[in-house]
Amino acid sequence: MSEEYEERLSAFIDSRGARQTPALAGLERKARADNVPVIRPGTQRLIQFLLGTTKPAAILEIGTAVGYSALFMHEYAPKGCKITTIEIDAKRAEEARRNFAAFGLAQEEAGDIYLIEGDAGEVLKAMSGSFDFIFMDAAKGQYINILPEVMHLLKKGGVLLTDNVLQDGEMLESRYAVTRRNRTIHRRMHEYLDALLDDDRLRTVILGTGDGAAMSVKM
């Protein structure tokens, strides 16, 4: 295919995105206008056809960033979801706080979203119970470091899915065609799919959706 092709596939799909309420598309736009990352609309859709099959009971978020993500897969979700989700950075997690209030959600543990401000790799020992369904948007080089603990919260049958694998295309490189600052996530990145890839527990696909996600259903 041909990089204009590409192109005009990727914008065809773009524009077909998730409807959104007009709150949580000013949220994206105001996200975006930050330059907070937040879900392509490949994913937003990818997202909301696994909620609206799967219908989890609960969800579990490795990556809160201003709290756009919980909030669209709260909008997607069945009614009575939870939805804890992680953030390591203070800023963004007063940012998520501030938002999840202005869509009148409460912050207590038993209310429909609750945010764990901490380190996954740290918070998620810590877990107790189960997740229907896992997202995991956060650094991309601890994806590989964390996936033991994120494999022990996933229920059977549930769904983890991964986004940014592809790396806006670095993850089709050879190591040395990447930047030296970004060998490592390169090479964890790998790590990471090809754990995925031969877990006999999962049975894994991966999608060129948005920047690459990757969908694994536990056996």
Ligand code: SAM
Given for the second form:
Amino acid sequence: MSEEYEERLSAFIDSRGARQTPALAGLERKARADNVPVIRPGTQRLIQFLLGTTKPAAILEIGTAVGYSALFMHEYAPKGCKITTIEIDAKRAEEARRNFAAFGLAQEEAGDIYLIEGDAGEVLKAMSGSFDFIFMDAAKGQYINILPEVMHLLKKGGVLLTDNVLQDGEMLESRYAVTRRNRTIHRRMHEYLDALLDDDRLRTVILGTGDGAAMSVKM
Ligand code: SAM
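The block above covers the form predicted on its own; next, return the form predicted together with the named molecule.
Let's see the whole complex now, leading with the same chain.
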């Protein structure tokens, strides 16, 4: 595939983002204007598709930012689905809380969206329960470290969706072509993808959607 074809392909897909409610579209616009990274249009459609097919009752999200994807998932998951979402950055967590409130969603543990403020590396170790859909969208270099806890919390038959696995195309380059600053994350993402692909408990496919997504199902 030529570079030009790839660019046109992703522009084509991204120009056909998910249909969403005006309130969600407004929140997405605001997040982008504030330079908050939120799920890309292709990923929105992928999530809508996955929620429609897997019909989860419990979702875990790692990386809330300002709550856009949590609210998006809440909109398209079956009624009554509980979403637990983790965010390390206090300011973003605060904004997410405000957004959840603006969408009329309770913040208590019994509510539909439950935000945990903290480092996923610590929070996940202390968590129990099981989830039928886990969305990994936090610090990319950390995925490999938190995979054991994520596997523990993922139900059999559950889906793990990992975003940004292609790192804006850097993952297609050899480590020598990657800037020194990005080498560690490049190596860790390779380790992470290998761990997903080699794990007998998982079936994994890597998709070019958005910034690259790995979709795994636990056997
Ligand atoms: N899922 C969000 C959305 O689409 O609306 C976007 C999430 S943004 C790409 C990644 C978020 O993960 C950032 O807000 C960042 O602060 C958070 N994050 C990074 N490392 C984290 C960690 N160790 N634990 C929890 N959150 C983390």
